[in-house]
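Only one chain is given next, in structure tokens, and it is the form predicted on its own.
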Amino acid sequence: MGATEELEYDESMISLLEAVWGEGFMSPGGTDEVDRVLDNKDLSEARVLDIGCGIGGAAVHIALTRQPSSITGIDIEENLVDRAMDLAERNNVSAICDFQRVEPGPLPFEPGSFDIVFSKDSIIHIVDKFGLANDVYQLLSPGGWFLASDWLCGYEGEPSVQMQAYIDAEGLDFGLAAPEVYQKAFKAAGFVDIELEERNTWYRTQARVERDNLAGPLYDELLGQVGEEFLIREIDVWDKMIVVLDSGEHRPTLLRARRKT
């Protein structure tokens, strides 16, 4: 994404969403959710890639709770790779925590650079998942872990009108893709180990408190932030999300994977 292009996530959305899931986070679940990815693999000393790492929750998380030697986290917006910056910093983590602003495609690192590979449901954006999976598996060190969440789909094909209803009212570039798909593009990457944690039933009963604290707590916090045309919308995307959560459509997913050694 060039410097002059609209920015997906502008001023107002990363309010709203720091607002519904907590400082530095743009997806559900907070820090407790990052430990559930992270299951109980050990980070000691590990080199960490963290990708799509938005406004560096999830990272700063990991560098305060797991000892990793770095982390490394990137994201194709400046004004996210800022905000991540000044989250470390005000956290006392800089020192093992570099984030970088990079542009769509293959990463720009030498193979074996990371012992984890990391990401909170941001390689949604990543349409090509056999490609995004051999990129991984090469950036890994033998045995290195990738572990990661993303929004999955229930379906292969095309969506169902309240699916596709839900993917016009967020606005995003979705890449969405079926568990087959990831667990084809693992197995074709080399990878071992591969587990898929579905957290639909977590999260249709989550989305649910999301969308009435929006509407009922946040919602005058936000007015003023966000301005009521865009909260009203937002509240609209989280009911026309709960529909495709509760169709199963719509399939919030943990991915784990192991390079062989």
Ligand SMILES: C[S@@+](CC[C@H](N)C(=O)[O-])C[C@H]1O[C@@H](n2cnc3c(N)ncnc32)[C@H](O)[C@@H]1O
Second form
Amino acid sequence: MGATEELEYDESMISLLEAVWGEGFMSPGGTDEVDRVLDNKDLSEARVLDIGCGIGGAAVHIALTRQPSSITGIDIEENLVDRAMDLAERNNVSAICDFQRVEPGPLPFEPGSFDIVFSKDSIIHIVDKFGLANDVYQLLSPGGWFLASDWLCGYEGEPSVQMQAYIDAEGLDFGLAAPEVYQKAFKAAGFVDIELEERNTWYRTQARVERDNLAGPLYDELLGQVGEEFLIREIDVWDKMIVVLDSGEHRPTLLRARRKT
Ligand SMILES: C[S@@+](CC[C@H](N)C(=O)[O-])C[C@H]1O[C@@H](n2cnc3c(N)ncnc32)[C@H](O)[C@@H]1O
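Alt. form predicted together with the named molecule, vs. the form predicted on its own above:
Whole complex next, starting from this chain.
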């Protein structure tokens, strides 16, 4: 992203997301949800890649709790990888963490460079799921796991009026895909042991808590940082999101798949 292009995740957005989701997080569920994504997989001594690392909360949690040999976070926005590095330094894990800004597109690493590829609610921004699955498969060592969470959609084809209203309100360049698309993309790439775990039931409830926090206890705290217009717009995004979580069109999902040994 060039310096003149508008940042999708600017300072106001980051402040609001961290207030709702916790320090270092730009996606729901905090460290508990990261642990759920990772399941019982052994990451000790693993070389880990975090696609769309944002401001580093997940990567730092993995570094602190899973004994990887290294964790490389990549993101397309420079301001985010700078913050991620700062978080790693403050948590004394910078020796095993590396955060890099990358261009959108093919992932710039040699085949077999990682034992675990992780991603938390970021591959929604990557439209070509078949290309992504192929890239991740190539980057993994034999037997390595792709462990991710993403926001999927419960339809193929056109979104409903309510879903389109939510997408427009978010204003992010969403590349939503249905579970079947991910299944096909993973299979086509050669992955085995493919698992999809729906998180809609959890997030429907959680999103209401977040919305009420934003309109309640967090409102005054955030007012000075992000301004009233921004806050009101974001509460409206949550309202629109709750509608499509309820309808099942917005489908947060955990994705796990293994490269053949
Ligand atoms: C919703 S945030 C999640 C960030 C982080 N994973 C977390 O859970 O806090 C999505 C992230 O994906 C990044 N992103 C968007 N397109 C990307 C791409 N093509 N490659 C890597 N990261 C990308 C964004 O800049 C943003 O940091």
